[in-house]
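Coming up is one lone chain in structure tokens, specifically the form predicted alone.
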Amino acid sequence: MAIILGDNQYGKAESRIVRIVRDSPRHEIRDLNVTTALRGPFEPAYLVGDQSNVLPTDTQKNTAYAFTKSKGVESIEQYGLDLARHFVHEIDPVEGARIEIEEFAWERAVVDGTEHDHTWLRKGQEVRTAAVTVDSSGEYVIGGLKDLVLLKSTGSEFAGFLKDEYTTLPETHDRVMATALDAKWRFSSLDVDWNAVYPTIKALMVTEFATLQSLALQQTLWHMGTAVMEEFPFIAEVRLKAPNKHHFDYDIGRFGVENHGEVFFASDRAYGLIEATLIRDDAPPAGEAWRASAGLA
């Protein structure tokens, strides 16, 4: 029996970078969490400690910081492409690079009815994400969002499910449905207005969540992904993950107070976890697009 080294990569995880553009009195802010991972002939580093092919993770971190100024951050997708292309095309012996980016959103403070030029409030909604992979097989971009917390107080059912001797869940035709959505979508083109596409995808998913009379969270995810892929032909694949944030009627009848679907216990665990992948039947190969590093995007 022989032991061999399988898939491997190395990089710098979660470099926290804040880029302030100060070219005019009205400043702009981009707040990023950047992870880099390099792939190539790095077996000697693992097997015998030979570092001659290893670009230090500290160098990767420094490059990520420098590129926010030299290349800019018009969109996290383009920034990730710039960074990945640099490692693959300019650093020997790197053969592939994976860049994962989280972006934290800020909104301008309003002072005396006017947006302030250099003060922001942290927005508490979802985190925008991008994952870029560049290697010999091509260039791949996955956009995404996570922790988009959604709740609707009606318009959701769950009934007709399989039952056995351990089933205690009652059927319902009117329930609260809530989730913290994690969505990722793979582009089949790089000729994309990244910053225009993102809010449209988010709006489509929110609309489907709100308006569909949902018979199950699984059905809601299917409609979300379908709406996005019908709107954008250059999206080849959508992957969705949604914890079912259960809300159970709380028994206040014991206190002499009626509860007609108005007071709930919000359970944080255990929770149902619903996942779905939608893919076009003619989608181009994904290559290593979904092979994660830190798994943050």
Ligand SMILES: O=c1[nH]c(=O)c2[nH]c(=O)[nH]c2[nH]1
The other form holds:
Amino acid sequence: MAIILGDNQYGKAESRIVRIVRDSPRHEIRDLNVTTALRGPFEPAYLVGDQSNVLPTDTQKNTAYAFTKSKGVESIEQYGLDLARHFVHEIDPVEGARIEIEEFAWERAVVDGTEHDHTWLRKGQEVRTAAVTVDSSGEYVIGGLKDLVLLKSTGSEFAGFLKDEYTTLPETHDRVMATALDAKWRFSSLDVDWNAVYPTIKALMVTEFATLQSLALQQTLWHMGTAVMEEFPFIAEVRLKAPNKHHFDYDIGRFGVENHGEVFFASDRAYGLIEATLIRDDAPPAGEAWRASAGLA
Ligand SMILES: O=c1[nH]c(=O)c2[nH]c(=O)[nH]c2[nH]1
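Following the display of the form predicted alone, present the structure of the form predicted in complex with the named molecule.
Whole complex next, starting from this chain.
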């Protein structure tokens, strides 16, 4: 019997990088959480402690910081491509690079009715994500968002489900539906206006969530994903993950107060977890696109 070293990669996880563009009195801010992971002939580091091919994770972190100035952060997708290409093409032993990025959004403070030049409020909304892989098989970009918290107070049903001796859930044709959406989309082209596509995808998914008379969260996810893929032919695949944040009618009848879908217990666990992958039947191979590192994006 021999033990062999299987899949491996190494890098610096979660470098928190804040880049301020201050070339004019009106500053800009980009607030990132960046993970790098390198793949290549790194077995000797694991097997015999030979670091000769190992670009330190500290160096990877430094490069991630430096590139926010030297290359800029036009979009997190482009920044990820710049960084991944650098590691693969400039650092000899590196054969593949995986860059995962989260971006935290800020909105300008409004002072005396005017947007302020250098003060922002952290947006409590979703986190934009990107995951870029570059290796000898190609270049892959996955865009995404996570923690997009959505709630609708009607327009959601759940009935007609399978029942057995353990089923107690009442059927409903009017319930609260809420989730914290995690969505990822794989691009089949790199010739994309990354910053233009993102808000459109978000808006399409929000619109489907709002307007579909939902028979289940599963159906809502299908409609969200298809809306995005019908709009953008260069999106080959969409992966969705949605916790069903249950809102249970609270029994205030005990106190002589009627509750017609007005007062709820917002349960944080256990939650249903509904997941779906939508893919075109002619999608190009995903290659290493989904092989995660820190799993940030
Ligand atoms: O939208 C839903 N899908 C389910 O699969 C499910 N199961 C459940 O108990 N409630 C719900 N709601």
